[in-house]
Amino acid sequence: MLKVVVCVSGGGTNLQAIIDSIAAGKITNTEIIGVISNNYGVKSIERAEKAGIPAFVLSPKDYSERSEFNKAFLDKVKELDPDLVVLAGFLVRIPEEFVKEYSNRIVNIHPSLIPSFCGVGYYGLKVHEKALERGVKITGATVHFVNEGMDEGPIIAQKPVAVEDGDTPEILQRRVMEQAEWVILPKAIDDIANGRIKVSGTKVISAF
């Protein structure tokens, strides 16, 4: 059984997709053992509690030094002892010591086709704003393992989504969620839980 901790910052729609996929049997051999948010009062905490999942808030604002928050964050995850950490809209830079501790055991969902519209400053709605500004015809989402770089870890899965005339950042964001994020993130977790993928250097190898 793959024990998963999900880290979130906002509404938790990807968290809900994971919860629903486990309930529907689309993700097997997997249990969410905890949800961690860096923000108080967000809907993701409500989603976790409704599903009977232990939820915790660790806010950087509660610590005088960023290093103190980083240590508290790592300590909480160690306490929960997961096999996999899923960053599902977690707008916090993951500390290097955390990446080393959980090497090839942290996955992130990013709302673009990496290497486009990724890296420092590209998160949430900003990604879709930049995609529309650039005039791309295809965007999408990427699930990848997390390394020390920003959105640079080995890619697990990608799914393209068409940009349509009249799209606003909000409309495009919703379509990318529905058509890509909520599809490839649950599948990636299921693949990891059932031993269908492994990391080889900078690449992910699928074994079916």
The other form holds:
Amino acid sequence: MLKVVVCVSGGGTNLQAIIDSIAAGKITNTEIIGVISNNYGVKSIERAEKAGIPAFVLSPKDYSERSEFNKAFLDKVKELDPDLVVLAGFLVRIPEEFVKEYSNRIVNIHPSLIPSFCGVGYYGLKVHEKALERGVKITGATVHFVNEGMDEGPIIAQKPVAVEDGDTPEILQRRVMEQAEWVILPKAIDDIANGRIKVSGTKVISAF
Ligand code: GAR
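Compare with the form predicted alone: the form predicted together with glycinamide ribonucleotide (GAR):
Next comes the full complex, and the chain you just saw is listed first.
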């Protein structure tokens, strides 16, 4: 059984997609053992509690130094002792010591086709604003392992989504979530839980 901790910052629709996929048997051999939010009062916490999953809030605002928050965060994860950490709309930069400790055991969902529209400053709605500004006709989402770089780890899965005339960032964000994120993130977790994913250097090899 793959023990998973999901880290969130806001709405938690990706968290919900994981919860629903486990309930529907689309993700197997997997249990969410905890949800950690860096923000108080977000919908993600409600979603976790409704599903009977322990939820914790660790906010940088409660610490005078960023390094103290980073330590508290890593300590909390270690205490929960997961096999896999899923960043599902977690908009906090993951500290290097965390990445080292959980090498190839942290996955992130990003709302673009990496290497487009990713890296510093590209998160949440901003990603879709930039994609629309650039006028791309295809965007999408990516699930990848987290390494020391920003959105640079080995890519597990990607799914393209069409940009349509009249799209606003909000409309495009919703389409990318529905057609790509809520599909590829649960599938990636199921693939990991069932031993279908291997990392080889900077790449992921899927064994089916
Ligand atoms: C999602 O679109 C996710 O891909 C994005 O934040 C949103 C969170 O929504 N993540 C990033 O931009 C990471 N760089 P959710 O809370 O409803 O899952």
